[in-house]
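Here we start with a single chain on its own, the form predicted alone, put down as structure tokens.
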Amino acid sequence: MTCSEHFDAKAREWDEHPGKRNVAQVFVCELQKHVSLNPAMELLEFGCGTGLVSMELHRQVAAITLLDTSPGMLEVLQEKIVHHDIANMLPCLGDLSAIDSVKERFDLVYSNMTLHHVTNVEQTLVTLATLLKPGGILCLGDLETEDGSFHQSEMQVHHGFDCQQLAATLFQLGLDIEHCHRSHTMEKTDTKGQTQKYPLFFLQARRPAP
């Protein structure tokens, strides 16, 4: 089973569950926390399953680009966005390969818990920062690192990240770092039964302006 086979799959049941939900709302917490949004604003969101993120955040800015791998977690958003009529939510199934960053640059572009499934971090960092206008945001959560236990399985590509390591790259890649900090400490329960621990941390990069 692929990737977006997996969460095809997993879909319809997305939105049920308490936990994503809770963790899009820690994200979006701190994301509205740290970013002043506004009207004019263009986004884009990396790995968007059903919207969660940004079914928050529409009402605020102008238009949301909305990018996922995964066929069934765009029908259960599009469908959402018919539902109560969104006009500037626009879903855009495939990777980062699907945006012409020569034509489209935004003002903000951010992802959560999307990193951990992604093989090239580095390439797909340097992706991201090309896509920001200047003085444009990125905005990233994830899990730190952890023993692999949050997935148990081979949709998870990497074991959580260490977000100074994040940092230092896109400070390599001429962004300033604004934010980097854990966000939330989650629960989630092994196959043992027993509950587990995972912190998620917030990381926040600017392009600078000219």
Ligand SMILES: C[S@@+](CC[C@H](N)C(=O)[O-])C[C@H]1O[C@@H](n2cnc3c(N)ncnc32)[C@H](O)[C@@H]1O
Given for the second form:
Amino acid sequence: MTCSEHFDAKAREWDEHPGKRNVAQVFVCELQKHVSLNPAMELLEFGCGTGLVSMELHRQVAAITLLDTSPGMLEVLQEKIVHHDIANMLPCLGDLSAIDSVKERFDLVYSNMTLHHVTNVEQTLVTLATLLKPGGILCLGDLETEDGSFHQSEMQVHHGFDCQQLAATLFQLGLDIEHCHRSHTMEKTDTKGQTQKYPLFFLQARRPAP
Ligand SMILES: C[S@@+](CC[C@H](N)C(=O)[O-])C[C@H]1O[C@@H](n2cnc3c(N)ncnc32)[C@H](O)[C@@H]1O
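For comparison with the form predicted alone, please write out the form predicted in complex with the named molecule.
Now the full complex is given, and it begins with the chain already shown.
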């Protein structure tokens, strides 16, 4: 099963899952605590899913481009956009290659629980960094390094990350690191049916203004 087929199959029930809503809400709280949003800002969410994060942010900013490879997740998002008559959330089907990195620049790029699904993490970080305006901010939320029990084995994923290592990579790409810390510890039933704790990190970096 491909990644997008996996999420297509989960899309309709995604928002009904309290754990997924809670993890999105934790990320929103971290972002709101550390980033001053304003009505002129252009945002990009990478791996938006059904829009649990961006639905909480769109009223405070000019526009949000929402990128995801799963048509099923974007279909649920689009229904919410229509239902709430939202004009400034712009869903986009695809991976980062769907964004024109020469022409498009954002004040804030963010991604919650998506990086561990990405094949080439380093290239993804390079592209995310490229998409920032000078002074622009990148916020990432994801799993800390785990033992591989978080996902079903058929899913091709990374087993979380060392936040400090990701921060070091972003620093090498020219970004200033503003936050790198544990944001939450979630509980989930693992692949063997046991309840396990999985810590999550929040990482914030900024492209220096000239
Ligand atoms: C675990 S879900 C998280 C969704 C959302 N961020 C949230 O917090 O509810 C990961 C999402 O990333 C998307 N995704 C995975 N790989 C991607 C890629 N390379 N480019 C864009 N989206 C991707 C999946 O389709 C899925 O919707």
